[in-house]
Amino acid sequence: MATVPPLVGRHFIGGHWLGPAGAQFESRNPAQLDEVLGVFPQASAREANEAVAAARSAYPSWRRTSRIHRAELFDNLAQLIKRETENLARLMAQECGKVLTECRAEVIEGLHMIQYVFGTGRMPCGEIVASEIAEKDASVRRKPWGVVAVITPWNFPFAVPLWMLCPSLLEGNTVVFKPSEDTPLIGQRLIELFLEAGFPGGVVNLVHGEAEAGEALVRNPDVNVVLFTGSYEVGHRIQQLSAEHYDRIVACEMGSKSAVIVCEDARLDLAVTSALISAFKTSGQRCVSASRILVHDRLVEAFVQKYLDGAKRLRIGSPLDAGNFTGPVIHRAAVEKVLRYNQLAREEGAEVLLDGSPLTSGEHARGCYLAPFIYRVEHRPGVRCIREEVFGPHVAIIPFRDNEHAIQIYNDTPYGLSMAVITESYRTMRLFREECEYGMGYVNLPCIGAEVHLPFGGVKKSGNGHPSAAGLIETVTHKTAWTVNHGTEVKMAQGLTTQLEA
């Protein structure tokens, strides 16, 4: 079979595609590292700033465009996504290593976000409130901030950008989009579809690159909002740099140490299935992946046996084979990080139950494949492997005595993104709902599986109170108060006098 030449990537700035002019980087298939999918230009600070200037120039006319017309462009985009679903899923599987079934689901998730904002285009964008003065009308309206920088991760290279791009553009902002340097191909294809849908040049801009491009966007004072999903370290850097700008809004969804809590009354099969999906879908490379499974003492032996049996049966292989459960991790550096944490767990006294290691023979020989690493460890102060994010198929099973003990263990990490509770008791469910620190909670479900009409975000090092997806509309707009006097004299609230002379 003939080899397909790598795609030549381009920036899109101010309505123009710009070819390579300087440093470049490659996008490789993590299932076959010798396959180069594309070669992309490395944006400099100059190009990032040009993209911001283009977005700023396009903002006045886009803001004045009817909100309903902006929404109708998303209907155009939705039809294109439906047409391209299979092509997008296959491209994503090749570039980020997720299996085809997951990639199809991600395309549908992105489509749902588009459909959501299309629907909200005809919904109220403010509210009427009462005034103390009968002759006054008072209202609250949302207005766009201006220019939004969108910086997204590789593991959800289609849905997460749409979580951010869609609310920003619907509400009248213009955007500069920097996709992950690990998945630039799907990012570029997404912008091509925006243009085919009829979004004007300058309203949507694309720059490829690594830290230099991202930092230039964050440092630019003409960027009003930064939307970021990725690691805590990068998100914290964005927040620090943004503190220098008096009108900067930052929404960061960062890391996690999410968990599934298996209570004493849990249905065992449901618990095992939920925990396997939570831990090993996308090879544990979701921000909401469970790297901790908390299990009641009385269930732990039975749970461990079933969990190990299930993990050993997981099919790990080519992302293009829809029969596989999961594929490779994203690159060699990810393999090395997971192996370091596997070794750390051993050093910290863990009992290794399933010794995950690189898969290097047969179809796995050319890629970044890892088998699940599962261990049992008691909760105690200072154990790093049960407190720090790993981002791979690395899972701790941690016994607990009672519900209060489980809450203590769950909260004993600097993160707070997602959790699942497996229980038949509504009282137990409510206890965990009230006492645990999280942004998304699930009962008798995996701790993955967000829906776009719900807010997506966390607390502590996982987020800063500006959730993504549907919750982002409040971040990319600001509220204004508007009061009109319909009387022929001035009357003031709070009984303030209008008398001009004593």
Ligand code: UN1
The other form holds:
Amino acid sequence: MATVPPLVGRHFIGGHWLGPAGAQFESRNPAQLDEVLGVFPQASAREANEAVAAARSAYPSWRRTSRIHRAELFDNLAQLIKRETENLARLMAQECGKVLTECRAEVIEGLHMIQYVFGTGRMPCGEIVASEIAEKDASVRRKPWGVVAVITPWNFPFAVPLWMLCPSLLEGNTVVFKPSEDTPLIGQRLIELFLEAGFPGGVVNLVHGEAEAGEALVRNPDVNVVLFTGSYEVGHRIQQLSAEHYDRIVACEMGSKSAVIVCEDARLDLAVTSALISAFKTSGQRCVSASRILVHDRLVEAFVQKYLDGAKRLRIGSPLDAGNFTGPVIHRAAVEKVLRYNQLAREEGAEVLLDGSPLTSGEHARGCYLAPFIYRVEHRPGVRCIREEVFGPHVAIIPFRDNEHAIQIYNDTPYGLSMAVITESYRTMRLFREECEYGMGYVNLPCIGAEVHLPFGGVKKSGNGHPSAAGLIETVTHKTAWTVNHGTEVKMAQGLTTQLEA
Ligand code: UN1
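Structure of the form predicted together with this ligand (previous: the form predicted alone):
Next comes the full complex, this chain leading.
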């Protein structure tokens, strides 16, 4: 049973918290499904459009404030996040089921994004370039696009919104934020902190809800930019709807089938640790989680033994117990999906090495707990379980003959987000760096754990290559060319004459 009454969720539009009205939905603790953490209003298209209108009307005055003033609000926000780190981590652990250690790391990752943006406030935000004409001064300046819709997933309910909100707001855009329907509580808490930090109402707006609210935001012609992280299906729908809008910018970070590649010369313990963390941190529910471990033929037997030993020892349990390696998956539907893929792997000829069934007794009885599912399978074209995203503790070990074979296997999915190569050879490392399709590459590391000052994003079905985190400045601004003549007569580039008459 819940120890505190469920929170009453509210939209925040144009500087006002709206009272509960209309359809509602619950946020439940995935470790204890009978615990309702909050009840939230389900935004209809009307509320989503009101939020866009509020963001639009707040835009001119926000754009006209000093960039440094905007940046300093992020310094205020950073202090609040430091004050609230532990509370935020606990709230996140309860709402999305990630273990406390991961939730703390996520709060810190969000803090880093805030600090990064604060730091860039006083950095140059344009470029001076030369002109062919000595009297002309030319510069490149960035302008905000206007209103940004931020639509984010449950698995990083704090850091990913901050990746998107911080650069958008610093650059002078206003925002409408729709957190995942699975983590509305942490989303609302984040907006409360923005307000406490001094961000004006209307500049930051919050709507709770599901597809109807998200779709209304994307259909609204007054939204200039849509920033999205989530599934390929939803991202693709956003891209299609956005094609109707002539200057709409869409940055999508979607699914993945990330991999760890264990080469013939790999250090075995390093490979095993990297592959365990890549596959099972966050119960395999990071967009960058590895669901494929490619292992050189000569190492497979030794690798499998150590990998299984390690996987069997992983402690799975309450997110609030900091000693646990991982917690539950997000909800029953996620359990069902993972089990369907486990079954598919069997049907597609997998040799099951560790059978990941639901954990249903003792402390696991009330939650969505799954044990790791590990199988060995040969690569063949068209095998779905090694091509499609599962998003859970489901991992294939796929043997390969040589590096060229590994590259062929690695690239044989529609996705391209993250990969790690485990090798001692700089030639091998370089070969994978050049030939694999990915957005984030790691050597002798897991394929998760990106830092905010690096670009984050993928290729193919993983997204359109727009980076999240620090690189988002490119997406939330457009560049302008500004050219001034300091002479007293008109002189043109490219030798164009200015003679008006023959
Ligand atoms: C995600 O999985 O959606 O690179 C984001 C990482 C984290 C972010 C993951 N910094 O694992």
